[in-house]
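Only one chain is included here, represented as structure tokens and corresponding to the form predicted on its own.
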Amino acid sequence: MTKNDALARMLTAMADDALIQGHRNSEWTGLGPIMEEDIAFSSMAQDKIGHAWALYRILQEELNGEDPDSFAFLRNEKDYRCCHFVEYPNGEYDFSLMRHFLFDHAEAIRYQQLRESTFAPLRPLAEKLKGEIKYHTLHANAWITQLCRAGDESYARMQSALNICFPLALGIFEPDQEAGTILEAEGIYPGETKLKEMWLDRVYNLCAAAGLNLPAESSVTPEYGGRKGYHTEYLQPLLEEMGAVFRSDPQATW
């Protein structure tokens, strides 16, 4: 495997995570529990899909990748590298909020580290996105804390959501040994294990402040497979829906 092959794997996984999470966030448009949350999830959906587009552009311009729109919408399911966590349906608001909390803190740490990457195109992108992701995490923190203090039922639902989401969230850091070894040696990023350790420290402290008990990593089985092209039953229907307009005429100009 070459350095560019390893970079392409990492960027595709990051972009696919952002694309699918963005589409899941967009499904709250018009359905948020209050108008403020309807707007917030819609705004974050735009941000995530924008992040995906920026990463697909880097793939195209720096690594001889495909047109971003075609790459986003015309691949077969097996060619996507998103983690299972972003594929799951939104469910109730507690699940969506907990996924947003765990996913965006992982994103914050990843992009924070990429600001020092030796792969130059990632540094300005990471710098540009830090403001957006900061607001995403502040939003998640505020609602997690508020709902954990809103009564026994509300607290119990948030703890249950955390218990369900945690093994799925560990899949964000599914190792890719072959590519990871190259990327770490080249100083492109610190590796999934290091990022996961930083993420666990951060979310543990935030959960403790909200009164939530973060499950021990050793007590759960991480849900892996997405980085290797093995996906849940939920991805293919979502791909068909989100790419329907583009596939109706891929050569159209808008």
Contents of the next structure:
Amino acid sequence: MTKNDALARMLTAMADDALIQGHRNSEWTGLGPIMEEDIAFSSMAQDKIGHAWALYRILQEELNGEDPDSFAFLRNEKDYRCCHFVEYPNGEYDFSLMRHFLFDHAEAIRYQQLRESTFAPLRPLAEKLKGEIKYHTLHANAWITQLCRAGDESYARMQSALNICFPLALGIFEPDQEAGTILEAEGIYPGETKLKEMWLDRVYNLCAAAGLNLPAESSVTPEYGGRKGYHTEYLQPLLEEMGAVFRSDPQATW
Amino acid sequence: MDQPQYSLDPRVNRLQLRESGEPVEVQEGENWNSFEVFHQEKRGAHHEHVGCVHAPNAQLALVFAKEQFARRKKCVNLWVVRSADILAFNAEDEDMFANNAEKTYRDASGFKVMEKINQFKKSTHDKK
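Take the protein just shown as the form predicted on its own and give its structure as the form predicted together with its partner chain.
Full complex below, order starting with the chain above.
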């Protein structure tokens, strides 16, 4: 495997995560619990899809990749590299919020590290997304804290959502030995294990502040497979819906 | 017992209003509040009132205000203030603000200096 292959794998995984999570978040548009939150969540969904687009562009421009639109919408399911976590249906708002909290803190840490990447195109991108991701995590923290203090039922639902989300969230950091070794050696990023440790530290402290018990990593089985192209039953229907308009006229310009 | 009237809006739902119309006591913090939002366009500029958001507390009001009022327009900061914390005069006290007829000299709009300034500018320019 060449350095460029390894890079393409990493960027595809990051972009697919952002695209699918963005699409899931956008499914709340018009259905959010209150108008202000509906707008905030939809707005963050747009941000995520923008992040995906920026990464697909880097793939195209720097690594001989395909046109971002076709790459995003016309691949087969097994060619997507997103983790299972982002594929799951939205569920109740507690699940969606907890996923947003765990996923966006992972994004925050990943992009923070990429600001020092030896792969030059990632540095300005990571710098540019800093503010958006800061708002996403601020929004998530504010909701988690609020709901954990809003009474017994509310607290119990947040804890239960955390228990369900945690093994799925570990799937964000699914190791890719072959590509990972190259990327670490080249100084492109510090590797999934390192990122996961930083994420656990950060999330643990935030959970503790909200009174939530973060399950022990050793007590759960991380949900892996997405990075290797094995997906849940939820991805294919999502891809069909997401790409329906694009496939209706792939030659159209947007 | 009447069925509570449910609404999709949590601010309404939480009060558990009943059809019999018996009075409901609103506890502080139980119901959501309105917050007035003030938008600052650049550092050092004054904050301008732009609208309001509903939220359970000031922190979430600020989080909401960011998307409602800072997304489409340049913004460097926001303030939120609970609408209930704003003290204002009653509408019927508006007469307090009326100036008496003989005090028009107090109206800044009454000064006609611009004409004089322009005249002065013109005269100094002509001299050069």
